[in-house]
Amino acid sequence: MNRAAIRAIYVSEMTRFFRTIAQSFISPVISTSLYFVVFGAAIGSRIDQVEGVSYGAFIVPGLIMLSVMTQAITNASFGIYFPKFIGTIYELLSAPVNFLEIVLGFVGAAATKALFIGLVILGTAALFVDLQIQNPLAMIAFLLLTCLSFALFGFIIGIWAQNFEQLQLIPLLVITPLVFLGGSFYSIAMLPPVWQKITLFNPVVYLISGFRWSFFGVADVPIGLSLLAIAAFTALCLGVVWWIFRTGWRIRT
């Protein structure tokens, strides 16, 4: 394995991230604070507890998942799309670097950025509510798997996209609505029975439920299903990335 190539891609992507560290750091802090003002204060004052957890604390895992998924997709998609846009992707493809090393460099950097944002939001949330994480190892595992899987998904979007508008299409019109409808700010047990069954077709439900379980020990779906869902999604993304490099779809034409 060409570790120098992986490191070069990774460092290049992380350098671009730290050039805008103020925007990368301040933006999620402000967004999280606004969510707590609107949901935690305005709505939380009318809702005492959800499944035995204060409403302000209950929404923290959903807020983290919302930002982590969005940031992982955005960073990974832009990271691979920009070399396509300016044509440097051909230099990368002609270098003695295989597809796995390219993916590790771009996806690893995007996952690191998303993890950083997730930890920043977690720290910001701790300023507003009293957080006690019951299963810290499970929390870190879910966070890492989410960062990795959605960075892979963003990498696929970056290869698929043919313009800058398409880069934002799926994060804004697909991922964000799925997160909001996936129990990020409420328990699906609060929904009517019919909508509870419909909500279970939303894959994000399983990620948020498992992540919330690591905080409070409560979940909308069994923890085993949550692990199976994120493992299956990661495997699917890996398979699609392998097929893309095997066929050269939208990277050699």
Given for the second form:
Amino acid sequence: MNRAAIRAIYVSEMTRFFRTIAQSFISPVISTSLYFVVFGAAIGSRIDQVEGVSYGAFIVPGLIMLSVMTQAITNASFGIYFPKFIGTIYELLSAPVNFLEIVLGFVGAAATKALFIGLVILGTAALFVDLQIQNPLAMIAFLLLTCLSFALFGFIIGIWAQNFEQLQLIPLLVITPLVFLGGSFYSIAMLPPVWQKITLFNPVVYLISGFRWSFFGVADVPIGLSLLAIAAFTALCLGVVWWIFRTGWRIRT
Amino acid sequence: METIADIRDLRKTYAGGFEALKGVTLAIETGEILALLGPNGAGKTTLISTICGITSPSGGSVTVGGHDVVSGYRDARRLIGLVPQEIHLEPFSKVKDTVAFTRGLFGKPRDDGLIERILRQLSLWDKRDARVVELSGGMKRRVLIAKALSHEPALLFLDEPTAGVDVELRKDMWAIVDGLKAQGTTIVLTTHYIEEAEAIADRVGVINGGQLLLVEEKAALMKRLGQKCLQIDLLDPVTAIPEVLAGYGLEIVGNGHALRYTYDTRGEGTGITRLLADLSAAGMSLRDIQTEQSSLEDIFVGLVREGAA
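Taking the form predicted alone as the starting point, write out the structure of the form predicted together with the partner chain.
And the full complex, kicking off with our chain again.
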């Protein structure tokens, strides 16, 4: 294992993050505050409790997940796409590193950033609503696994993308709708029966449900199923990444 | 001579069907400066990229320091430094950070002293905290070299290090290469500037159309293939070549004030003695004679033309 290489990639990725720390910090704080003003205060005041939880608190796990997923994808996809775009990928290809080391460096950094943003949002949310976390360990586990798996997914997108439009395409066209329709702002039980069935095909439902369970002890789907879903997604992404490096798909000619 | 890299029947066909390398066999000797000379699209960059791991070979094998570049890529690549042809640098990182990054990537522990020595050697120390984007083109090239040297490679590839750089910087680059050789680094550089190969290389390989046409000691190459030219300045100008001298293929130059005789140094006899005797027999008085070694350029053009024919 080339530990120095993992560290080098990780440090260089984190350096870029810290170079723009103000933006990295301010934008999630502002957007979260906006969500609380709109959904929590304006609309939420007219909604009673959802499954025994005040609406303002109920949306917190979904909001965190929304940002964590998009941040993990954006950071990881940009992280590996940028060297391809400016040509510095030659260094990674000619260095004595294997796929696991490259992935650990890039995905580790992207996951760290996403985790950081997630915690910032959690902190911001705590200023607006009364938060209780019933299962802190489960909460951390879900958060970490989501950061990791979506960073892996972003890494795949970054390798697949051949221009900046494609880089934006998946987060915008797939992830945002899935998250919004995945129960970030409502409980599945509030949907008509047909939609309750359809929505179970949305993988994000399992993540948000599990994450919310760790806060309030209420869930749309069994917690075991949530864990299985996130584990399966992580494994799938790992498999694809392994295949990419084995075949050199879109990186090595 | 010990061999640091052994390339055997290396082939590369790109996905589009283009055959960039058609079976290249080459042994790179430890401590030498080998110049790979060839026109654009000859396969120079593909050859380097395949050795370094940027492209996968379609056939043949390469070992560096005894390690196969595919199956033993870790050990092989640790020995190799690569300076790419294009300036590929992350624009916003600091000079010292990007150099340290490469060292880390190659699995070497942090060594600020070494990085300082490299940056000083390349006159980059004053710019260590500058961002890459603020540097001039020449400085950026130096940064690329610093990165390649950061992990102390035994074999350094310089892909067209002086393409598009001014004369001053080219001279600097040659001095840097000389310095590296003195430290024991083996250097392979590609170029399409013949004077570059002539100025700094120990051996010259000529590559064209994906094939290595020849590899020779620079001096031997010029001696073997070199043609020489004898210029005879005449006391009295001539308008036509006298009958007796018709067989020499002489050329009248300088308004009849001189004759040029081209001969092959490989030949059994150069014919000079006979020519001079015939000249005096024809009653011509000589003011001066001089000879001129043909440059690598002439050799190169001859070879490439031969290959095309």
